[in-house]
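Here we start with a single chain on its own, the form predicted on its own, put down as structure tokens.
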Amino acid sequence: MANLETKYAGLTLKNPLIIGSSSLTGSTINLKKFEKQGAAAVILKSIFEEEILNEYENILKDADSKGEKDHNLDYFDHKIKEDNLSEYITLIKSAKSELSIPVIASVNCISSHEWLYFLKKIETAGADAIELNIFYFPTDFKKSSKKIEKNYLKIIKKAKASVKIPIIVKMSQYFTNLGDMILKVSDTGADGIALFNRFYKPDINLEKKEIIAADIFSSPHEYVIPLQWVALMKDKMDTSLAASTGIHDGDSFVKLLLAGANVNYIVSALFKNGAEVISEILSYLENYLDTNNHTSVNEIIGSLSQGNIKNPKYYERAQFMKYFTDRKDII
């Protein structure tokens, strides 16, 4: 049987399967549930800064609206931070005593400021990692996307400075250079870069014209995305790459780690089919490795990167404009 270990972020792991970050993560049951069927380490639901914040406005607006002074409005907003992170680190706590593989903390973070009080905190209560989570949605139009990415940037480089132990940084897909920008954040230090997030998307409700939330959930066509930019990607630097979105079974996580991905997240196949996903996708992966004779998942791993194929284009744009010039078959 073919050895499944591999390195991501610094982290030593029995094999390359994550659990990403979701509600499902917030509970210590599920944890072990995810652990039995083979996980190799678990990412803990994300602690947000924005839900912090909104809170706290809340309160202020409540206060203004009822004329109350200010005097006391300091003490709500220590109060806040101070329970929704007690919260926080009794999980990290609680994880890190029932499970023997890596627990990973998650901050979703929107600035550069008190929050940062939160990654020692989480980094004492025992975390292995840290992963940063960060989007600003460009709805600010008077904002340059070069501000933008030097907000990013700023985050990742005080995170690193603040803390120890690896810093993760799960990337979203909508920068004006990707690669560029993905080339920086490796720069910053970064031990792991995670692509992609996903982020709430609006949908329309047609007979109650309401907006409501979109399907959360990936689709599993959608592994393609970070199978493009993992393969671009992995000969350009140093840092190890995660790939999530559109995981759902043993063929697509397997095409991930041939086009980079020293790990891969599952999340959505999780709620679709259950924890017992897990085993089977590390099945497929073992008998994948025994049928094509190797003994390591290290020696397929990157192995049809953009660097390790004949024609390295075959990763780029150019290609979907081939496959329909060629196309005559459609009509």
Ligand SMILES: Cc1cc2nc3c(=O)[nH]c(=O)nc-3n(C[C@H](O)[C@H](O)[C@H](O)COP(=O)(O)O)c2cc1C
Second form
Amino acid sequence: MANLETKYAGLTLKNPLIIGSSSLTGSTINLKKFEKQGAAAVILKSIFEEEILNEYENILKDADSKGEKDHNLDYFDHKIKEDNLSEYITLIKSAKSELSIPVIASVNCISSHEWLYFLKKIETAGADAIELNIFYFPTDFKKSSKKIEKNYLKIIKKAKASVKIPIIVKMSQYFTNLGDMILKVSDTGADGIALFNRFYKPDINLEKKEIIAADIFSSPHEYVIPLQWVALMKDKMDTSLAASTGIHDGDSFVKLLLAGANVNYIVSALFKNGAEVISEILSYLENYLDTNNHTSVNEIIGSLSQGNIKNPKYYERAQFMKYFTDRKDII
Ligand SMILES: Cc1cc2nc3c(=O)[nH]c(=O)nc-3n(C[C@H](O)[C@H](O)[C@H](O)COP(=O)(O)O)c2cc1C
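Let's see the other form, the form predicted together with this ligand, since the form predicted on its own is already up.
Below is the entire complex, every chain and molecule, led by the chain shown above.
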């Protein structure tokens, strides 16, 4: 049987399947199920900087309406941070005591100050690495992309400087020049880069004429989004890569490894199909490696990246022109 061991963000993992961050990874009961099915590491649900700040703002409003004095507020600010953080620290500690696979904490941050305080505590609690889930939704259309990108890089550099454990950066695909931004993130010294994060999207309920949440789960065909970018970036930097989005089965899991992912994150597939999808994907991978006479998973990682194929342009094609000239569809 082929060796599935791989390395990601400085961690040695027994296989390339990581459970990505979501509400599912906020419970040690679930985490144990994922480990039992064969997951190589888990990324805990994110602790949100925004959540902490919103909570603080609500208390401020409440205090304001009651005419309370300002000097109480410093206490509230401190207490809210402590409560949220201590809950998260408890999760890290219990995950570390119940699991033998690496436990990665996840911090959602949008500014470069509040969360720095968390990172050291997370490290002390025993997390094996920290994933930064940084996303700033640019509603100020006058703010230049350069300024926004600079802020991202500042956050990552500060995070790298504040802890010794590996820092993973989970990126969105919404950058003007995505490849350039990925390289800049790599240059910060980030230990791993995950492509891509997924975000809340609004939708409309036609009957009620109300704004509702769109379907939050990915579809299986979306794996082609990280596939293209993993393949494009693999040979241009040394930072290890994770693919995340649309990986629901063994087929897409193997394809992302061939494109160049050192590991793949699974999330929506767990919500849709339960924890058993983990062992199904791993069996598929083992079978694929054995059938193709590979002795280790490392033999296939990146074997079809842009730098390893005859026509690198295949990963750069953006228009459908050729696709349509070759097809004779009749409807
Ligand atoms: C219900 C749900 C909750 C999520 N929560 C988080 C989160 O707290 N932090 C985070 O970094 N990503 C979060 N994600 C994004 C996932 O970690 C993952 O990157 C994304 O869903 C793409 O992978 P998938 O196609 O396997 O779902 C969440 C995704 C879903 C569907």
